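The form predicted alone is given below as one chain in structure tokens.
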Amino acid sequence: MSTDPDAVPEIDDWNRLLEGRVAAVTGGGADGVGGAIAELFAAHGAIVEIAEIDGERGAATVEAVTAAGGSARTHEVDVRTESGVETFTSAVLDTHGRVDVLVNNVGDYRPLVRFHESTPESWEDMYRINLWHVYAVTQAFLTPMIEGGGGSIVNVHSVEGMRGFPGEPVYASMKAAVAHFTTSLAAGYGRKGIRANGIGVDLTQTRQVDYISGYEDHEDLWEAWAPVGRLGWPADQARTALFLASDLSSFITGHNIPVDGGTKAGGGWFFSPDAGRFVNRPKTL
């Protein structure tokens, strides 16, 4: 391994950071973090392959990418299943023979079952949608990525895996597992050319997690809710994923970055006596 400073990768085009690279994105449907990542990666020259359980949302992302002059293809699959993972990974590898970037983005806080009411069935659902597919998709792509000279893996999880989450400890523990899997993967495979980093999402407006509905005239409250003083958007997550996927972060691996507007640093969950529950967005100051 070189210790020559001239071996630092050069950035040929700051506007095309992923030129020609094959990027696989799970959960890449429109109006979500995965869709924003797919669109931004394509804008930077990546050939994007999307796994999406909702065919219409996957098609909408491809349409947006194509309209902008990029390259993307969607596969209507469920990566919570062995057959879905096999269909997706085989399609990507059969077409391109390699993958350079992998974004494991699928995840959900539902089914939301309080722990004292939870069951082994609800634990299994949480496991499949938040952790199992990360193992399965990563393993399927890892050897081809190594054989192709290496690549970058970005695992999208949650800030709830990086702090105590009173609402759903099973969900939080799955996200924490993804974060530690990311760190351990980086430590074990870095010498084979693999970089792995994670993104801990919070306060980001998507179809899945709606931070706007139910809060009329809420703009003045964001100063209390988030240190940066505003709501997050999928583009905020996508920009971080682009940095981690590209050579801009070539000396960064094994880290989990909270992309949360500062909520992990600045506080987190607070108990509201009036509501009788924990809240992360108090309505009164």
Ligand SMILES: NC(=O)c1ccc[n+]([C@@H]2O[C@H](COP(=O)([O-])OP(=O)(O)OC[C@H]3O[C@@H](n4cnc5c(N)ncnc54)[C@H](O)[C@@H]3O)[C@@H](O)[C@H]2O)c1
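Please read these numbers as outputs of a predicted model, since none were measured by experiment. The term rigid core refers to the maximal set of C-alpha atoms that superpose within 1.5 Å between the two forms. Residue numbers count along the first chain shown, from 1. First, how it differs from the form predicted together with the ligand.
The Cα position of G268 differs by 2 Å or more between the two forms after fitting on the rigid core.
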Second form
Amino acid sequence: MSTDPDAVPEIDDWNRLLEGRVAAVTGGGADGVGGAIAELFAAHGAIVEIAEIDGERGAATVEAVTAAGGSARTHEVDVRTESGVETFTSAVLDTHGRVDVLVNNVGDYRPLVRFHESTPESWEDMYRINLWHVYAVTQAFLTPMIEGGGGSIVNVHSVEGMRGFPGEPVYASMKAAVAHFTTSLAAGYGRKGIRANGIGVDLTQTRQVDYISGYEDHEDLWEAWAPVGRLGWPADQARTALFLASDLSSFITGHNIPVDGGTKAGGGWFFSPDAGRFVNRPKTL
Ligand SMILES: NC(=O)c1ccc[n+]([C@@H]2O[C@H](COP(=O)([O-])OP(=O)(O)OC[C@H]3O[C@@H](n4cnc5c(N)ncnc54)[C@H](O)[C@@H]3O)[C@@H](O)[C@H]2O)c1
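Target state, the form predicted together with the ligand; input state, the form predicted alone:
Everything in the complex follows now, all chains and molecules, and the chain you saw is the first one.
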């Protein structure tokens, strides 16, 4: 066991937490969690490489990063496919010869199929979009990351992988697998300089999960819904990803953090504006 106090990394500039690091982000298109992560990482000096199926969304993130004086490039690929993963990972490694940070962010609950109506094909679709590429992209980058002196992997999953999700157990189990893959990867590769942590997202306004449309007249719902009393934004997720990707979290690995405004902590308790207190049943007595 090392007892060397110099093992704690120096932070030279707290405003540039990822200076010069190559950061790969899947699904880094604009208006999503990945886009916010790409922008914040670039603002902290990272050289950002995005894998994004939607060329326009990818280009919009690159434009925002460039306008702010940062460095980013997007690759129009589908990370559900072997060829998409190969195109992306070899472009990053051919250009930089290394990767220091990896954010596996792509995922989707759609189309939502109730389990009793699901099929082996719909299970396969959930696997491809939520789990397969997490293995594939991580495997392609892991050895170069180790050879480059180590790195940080951040896997974006869901609070639904950390609690029972009645609506879609197949989706939830894929997210749970991402969380446990994260923990196990961390345990196995810590001595090789790899840290791996996960983010369990909830209640975050994006194109995929639109909490605003249809709820315009229900501002008061937030007080009841989220213990912190507000909607989450991609920037809330990005700040956590920056912490986990950077040396701020140098002694943290194998954890999955719910970034959910407290919904997991609340665990079935809702604040009732009528009752003026938290309740755990639909009708307050
Ligand atoms: N927003 C929430 O509240 C919420 C809740 C739970 C989990 N999540 C998870 O957070 C992550 C980000 O979701 P989001 O809300 O930002 O959604 P989003 O749909 O806004 O962003 C996903 C991005 O990934 C891209 N993408 C989709 N499929 C791809 C593919 N096959 N190859 C490459 N790129 C692809 C999309 O074009 C988009 O830019 C996902 O893993 C999602 O499951 C989000």
